[in-house]
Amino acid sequence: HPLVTTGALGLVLGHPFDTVKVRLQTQTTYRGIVDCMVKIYRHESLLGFFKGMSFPIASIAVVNSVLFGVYSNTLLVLTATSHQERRAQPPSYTHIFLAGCTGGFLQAYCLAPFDLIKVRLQNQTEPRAQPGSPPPRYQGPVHCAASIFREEGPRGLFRGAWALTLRDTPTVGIYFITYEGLCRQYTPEGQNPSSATVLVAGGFAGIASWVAATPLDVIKSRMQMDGLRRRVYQGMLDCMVSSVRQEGLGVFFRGVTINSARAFPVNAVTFLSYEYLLRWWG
């Protein structure tokens, strides 16, 4: 499954970046980018920026599954017309927005818990366990679940969630205007846009959603590292005003820089395999 497999490996070549970008949100230990990726190679070795890696491996497919898949369906009820209709008549931007949240609130209920354990696991900073050094409070994911619904509850399991829903629904859905908009501007009219327009314009949306979704992301971040060991935040406002008070508006951008890097490549790559996809399928 193409999608799967690509999604998998932008998985792979972009959560060290994910790492640094999750580090440069919730702790305030790191000058910036390069500081911080230094820190992670120095005391934790190349391993420490694939902590965390596991479980979005595990439900890659079930995440680009659910979010092309709602996506599409909901473009053929608002549009009844098929993908290989589409290119002679294509849809407006409103059905394409409307279709790209809907998607992306889906999204974002099924990620999560997974997207929680991610976060906690990438913010232990011990090295990997050696010699009489304390071992790091989660294990590995499945044991960072079990603590976290042993210490916090089933609802703990689902910190930080609203922040991530807000996020990803309509981030999702400039995601997909971005990519058909860029797609639209180059392709002659009626034609498949060709790999290299696919590319670019896949690598545009990633940036543009980035860009879009970075404030709710640090804020999400936030929220799933709080209640680690006591309570900061009373809730999203709360979060957001302290965040603010304390570190100024620049807060809400923290990790853009390395957020846009990653989300070319790896948007690139995913909307490639999902065109092939739709070639072979549709």
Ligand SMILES: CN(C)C(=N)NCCC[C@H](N)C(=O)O
Second form
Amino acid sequence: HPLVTTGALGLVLGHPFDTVKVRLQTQTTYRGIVDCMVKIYRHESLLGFFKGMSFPIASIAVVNSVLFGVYSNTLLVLTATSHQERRAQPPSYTHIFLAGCTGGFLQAYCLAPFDLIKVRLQNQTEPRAQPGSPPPRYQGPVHCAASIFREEGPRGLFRGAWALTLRDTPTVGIYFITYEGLCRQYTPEGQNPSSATVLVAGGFAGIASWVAATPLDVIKSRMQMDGLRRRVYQGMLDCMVSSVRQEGLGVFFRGVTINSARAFPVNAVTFLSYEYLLRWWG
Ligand SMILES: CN(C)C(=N)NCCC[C@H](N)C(=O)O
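Rather than the form predicted alone that you just supplied, could I have the structure of the form predicted in complex with the ligand?
Complete assembly follows, chain above in first position.
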């Protein structure tokens, strides 16, 4: 389907930005966005930016179905109005927020193992395997999942899941409030928002929610990398306290710029697909 293809394309184009974000959040060797990009390109070539991309692509359909499915069904239950009636009787922002939080909470559990494997692979700095050089620790997504299962146990696959849930529950509420608020602002009453409005509102919903999500995103990524060798953090709180002690409060905003640049296009196309699907099947 063309819209699913656009969604996947958005993900592919956004992935290099995501890799730079993850590295800035978890490694201290980079001085900033440009330094990180130059180093990745020099040591790992263009392919370095695309590490860890296969599981997000494979899981995007499931994760987004859970997110948008739970959101719209919760809204249906809360407001008792169908999607067709919704333009005439718009739901309250409280209901939108609660439905968004529910969607965020449940999608976090589906996302957790895929996100963990993505982050572990993105953080491998070895260039592509060359004959004679030692291979990277994880040789691909399936090998990575199997190794984590073997070395860290089944619960190891959910490392960082708690921080991920705390990150997504309120911020997905913010995501849908921003989207609906902007759509209402720029759409005449009773009408459907235009494609341009949907793209812009979706893009800003992505930025607003990711800015709010960044502090816990940093902690989540660090928790996911912990356990790779020696365990450094006793838990999420310990990770927060020692990160702030060592790097100052600025640590909570690591990667926010590059992530916002990624969030706009990715979420613009996500909401455009969502609106089209609702109008066809809603
Ligand atoms: C701030 N957060 C966690 C969110 N807004 N989540 C909703 C979906 C985000 C989209 N898949 C993305 O990758 O940008």
